[in-house]
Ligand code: GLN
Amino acid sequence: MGENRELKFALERHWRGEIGADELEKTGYDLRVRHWELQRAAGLDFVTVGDFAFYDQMANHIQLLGCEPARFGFLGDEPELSRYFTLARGVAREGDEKSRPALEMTKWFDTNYHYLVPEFSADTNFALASERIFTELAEARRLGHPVKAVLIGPLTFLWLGKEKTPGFSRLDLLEKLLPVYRKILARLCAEGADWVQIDEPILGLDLPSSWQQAFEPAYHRLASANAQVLLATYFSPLKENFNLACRLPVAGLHIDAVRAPEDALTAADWLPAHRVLSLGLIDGRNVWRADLDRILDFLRFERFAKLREIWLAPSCSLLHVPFCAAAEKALDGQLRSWLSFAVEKLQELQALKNAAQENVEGEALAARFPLFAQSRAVRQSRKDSPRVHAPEVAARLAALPADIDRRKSSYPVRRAAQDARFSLPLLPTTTIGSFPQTAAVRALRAAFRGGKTNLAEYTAALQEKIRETVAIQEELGLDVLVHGEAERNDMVEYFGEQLAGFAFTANGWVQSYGSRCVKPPILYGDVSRPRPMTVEWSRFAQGLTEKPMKGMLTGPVTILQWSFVRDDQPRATTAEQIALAIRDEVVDLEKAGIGIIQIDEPAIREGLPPRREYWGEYLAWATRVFRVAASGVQDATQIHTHMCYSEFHDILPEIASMDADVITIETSRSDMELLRAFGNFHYPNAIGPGVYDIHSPRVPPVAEIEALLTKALSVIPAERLWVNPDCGLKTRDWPETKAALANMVEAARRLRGGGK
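Structure please, single chain, the form predicted together with this ligand?
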């Protein structure tokens, strides 16, 4: 994105029609030049070409490989860049037959980056169809850089795509795809790339055997291009694919030595000695200064000595970390000194390389290489810092009773207490929390942040918003109301800012998708809650209505998942600290008279490790910390949870083990398919399947919602069915929100009237 998100701003200006393609291309070129210079200045032996994208690297490959889906109806005379943005962003023109939904987007492995999903059908063909990567190679060569070009591997490319027609496997397309890869390799090589890195991160997944078996023949065919290929893996241990990875006919293998140090060691034994082993030693997924002594010790293992050549690298692409920690002038110096963003990671690599080439140790090492001295000082200061280690947090954790994650009674008992307390109708209606974040709402927050309004004025203005939101919900006839979350900019940041242990950068942006970036909080120390965070808003809102007002919190797993998390203790421990802080908030809400409390966990699914083998361990602590957060309340207090992207088919028992009284999930886009799974599984508590898609401004007709609910009723008994949209409404406008909710309430009424 560039140090100051130059790419984002140029893209958005281009999309608004303010700058032409030439100017956008110029921004892209300038960024590449600058980033290559940074790499060379840090002493890297190769710069990487092919990792630059105006939107997404997978989308670049869709064009490079000539497989733009036919459904876009390109005539062939549109400029490449304009087709590219059509793939990425779709064409939306009300009622126009030319309107096309964009390619689907999904998370890149276990990161928060989203890639565009290639679409395949049995008749998909491939061709070398874009010059972009060759142009960029020529640019780098012209600047005198030695080049390692990078491609996403053919098997990973196919794996990450989606079959759009039935009755075929996208793996069958490999035959047609390989000749194009071969051609690309040969050209990259002929045009001066010293190396071509081919990324096959799917080697870290549990692959069906047909996919495993496809690797060897495929890479034998690519070998005939005579390029020096570095096969790159990352994010996850290779396990049963390890021998396969070592056997492939390539010149080198990259291993993520942060996530899979054992693979790196074993590779030293198994990799033929004439191959290059690239060790991903600097963590590309987190923001802490590396422990250079430990890494150097690792590098000095005898067994690496027998290989012809060892490369030092970051564990993965630096796309997943912010640009430059030194630029964070607003952070205090101590905290800043602990951090290493992309620029600092390059410097760490250089220090490692220099140190590895000399035979110095101990004090002499630190004296000779300042970064080693710094790395030691950082470790010491993190270890000694009272802001990292809060004795009361540790003491509380150590003294937790064994049943800290258990509600007082089982669901049926709680249910009876809650029914008596709330007397809700059958098929109760509610929303997921946020209401439209209009320009006016955002202006209120900005004015307060910027010091233009004081706390009293800000509070009064937000209370007015809450009053309006509550009145609208009463008028609509919703059964369980919310306060609307107008005070929140982001569901994690809002809590992070109020909890101890979190810091916020000014410019620590990371690409999420396209021009969108997120600025994850930095979770550096023990977490605790100095004071209540949401209670006053909820208490105020409840005071405005007789209906139950739902309190609204973000859950511990989601807060963890969307932050950069300290690496000096297990994530599970950090999650438990967050859980205790949220638990305190839950209990305080209850004391303030809030009888229904929702704890959002939209990120629980994406936290799953890439390999199934590790799912159990993760799910055990992830579901536990949710229960820890939720279970400090009386039976008559109703706990809800909400999850969006809910591919839960394979983890339903664990979702059930969270024991929320009500779970709201996203099902509207899959036509209630997921709900059937919940039904078959006999999910024991109540469920609110989203009855319409909030991602679209479309207002669903009553009959449509009724039909969905009727379907839902065939698998979930009416006594345990709730009615709600599939996510928060903050991205919508008021008119469509009111219309959609009115239809939703009406659909519920009709079904109740039907006596079901």
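Having seen the form predicted together with this ligand, please provide the structure of the form predicted on its own.
Just this one chain is shown here; partners and other molecules are left out.
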């Protein structure tokens, strides 16, 4: 994205028609040049080519491999970049047969990054169809950089896609795909790439035997391209795939030594001495300064000595951390000294490399390399800081009753009380929470933060925005309203700013998808709620309407997952602290007369460890902390939760155990496929399947929404079915939002029997 999100703003200007493709391409080029220079200046031996994307690296590969889905109807003469953004964002023309929804989007393993899902059928073909990676290789070489190109591996590419037609396995496409990969490898090698990194992170998953068995023959075929291949895995231990990874005919193997240190040690024994072992020693997923002494001790294990060459690297892509901690001048010096963002992680790599090449230890090491001295000081500073450890929080956790996570009554009893209270129609309509954050709204918040307007003026202006939002919803005919969240910058940051134990950066952005960036809080200490956070906004909004007004909260697991979390205690302990803070807010909302409270947990699924054997422990505490947050209310208070862009079919018992009265989920991009799993499971509570995709500017026709709802009614009884978009509407414009919601409400009315 760039140090100041230059790519984000260029993308959005391009989509608005304010700049052409040439100017957007120039922004991309300038960023690549700048970032390659940072890598070389930090002492890296290679710069990486192929990791830049205007939207998503998986989308890059869809074009590189010539497998754009036929449903988009491309003729072949459209500009590549135009087709690329059509894949990512869809195309909307009311009543036009060329209207197409975007590719489905889902989470990249257990991160908060979303990728575009390739679509495969038995007729899918592949061809080398894009020059982009070769152009970028030439750019880097013209600047004098030694280059390591990077590709997503063929098996990972297929695994992360999905079959769009029944009756075949996407693994069957491997035979068609491998010749294209071989051609790409040969050409990268011929055009000057010193190495090609092939990412196969699915080797850290529980793979079916057919996928495991496909690796060796596939990589033997790729070996004929004579490229220097570094096979890269990350995010998870290899376990039963370890032997397989070490046998593959590649020149080197990258191991995530942060998440799988034992794999790194075992690889030193198993790999032939002539192969490179790349050790991912610097955490690419978190922001704390590395313990350089501990890492150096690890590097000095005798088991590594027999290898000819060891590389030092981050554990994974630095996509997942902010740009530069040193630039965060608004943070106090102590906290800033604890942090390491992408730029600092390169410096840590350089310090490790230099120290590993010299035989010095102890005080001599700290004197010779200042980063080692700083690393030691940081460890002691965090350990001793009263900002980190709050005795009253620990005391509250210790005193919790055993039934703190249980509602007073079962769902059928609660539902009867809620039906009597709200008298909602069949297929009640609502939204997920946020409404468009216009430039005027963002300017209002910026003016308040910058001291250009006082609290009274700011509050009055936001109240006017809430009035407008409530009036629009009543005009549209929605049944359950929201206040629109104009006061919120981000669904996690907003709460973290009001909770003890969190700190915030000015520019600590990371990419979530496309041009969408988030600024995760830094959760450094014990968590508590000093005062109510949302009550007055919700109370004001409820006073404007006779219809139910949802109180909107972010759940404890999502706050945890979407923050950079302290690494000095178990994540479960930190999650429980957050849950108690949210519980306090839920109880106060109920006291203020708010009868429907939504506790969003879109990150439940992404918190799953990649390995299934660790799921049980995680799901036990993750679902429990949701119940802790939600269970302090009376039966007639309705608890909603929202989860988006995830697969739930294999954790439905645990989702049901959260015992939310209503769950809303993403289903539109997957054509209600996810809902079928809830139906087959006989999900017992109410459910709202998203009926249109908010990540695209496309306005869905009434008939399309009606068709999706008809599918939903085939698996969920009407009395337990809600109608809503896939997700919040923060990133959309008002005209398309009104049009889409009007169509949604009309579709619900028709299915109730009250349509035109």
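Numbering follows the first chain given and starts at 1. Superpose the two forms; the largest set of C-alphas matching within 1.5 Å is the rigid core. Everything numeric in this text was worked out from a predicted model, so none of it was measured.
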item: Post core alignment: Ile597 C-alpha displaced by 2 Å or more between these two forms; value: yes
item: Core-aligned CA displacement of Ala53 at least 2 Å between these two forms; value: no
item: Rigid core superposition, Trp734 Cα moves 2 angstroms or more between these two forms; value: yes
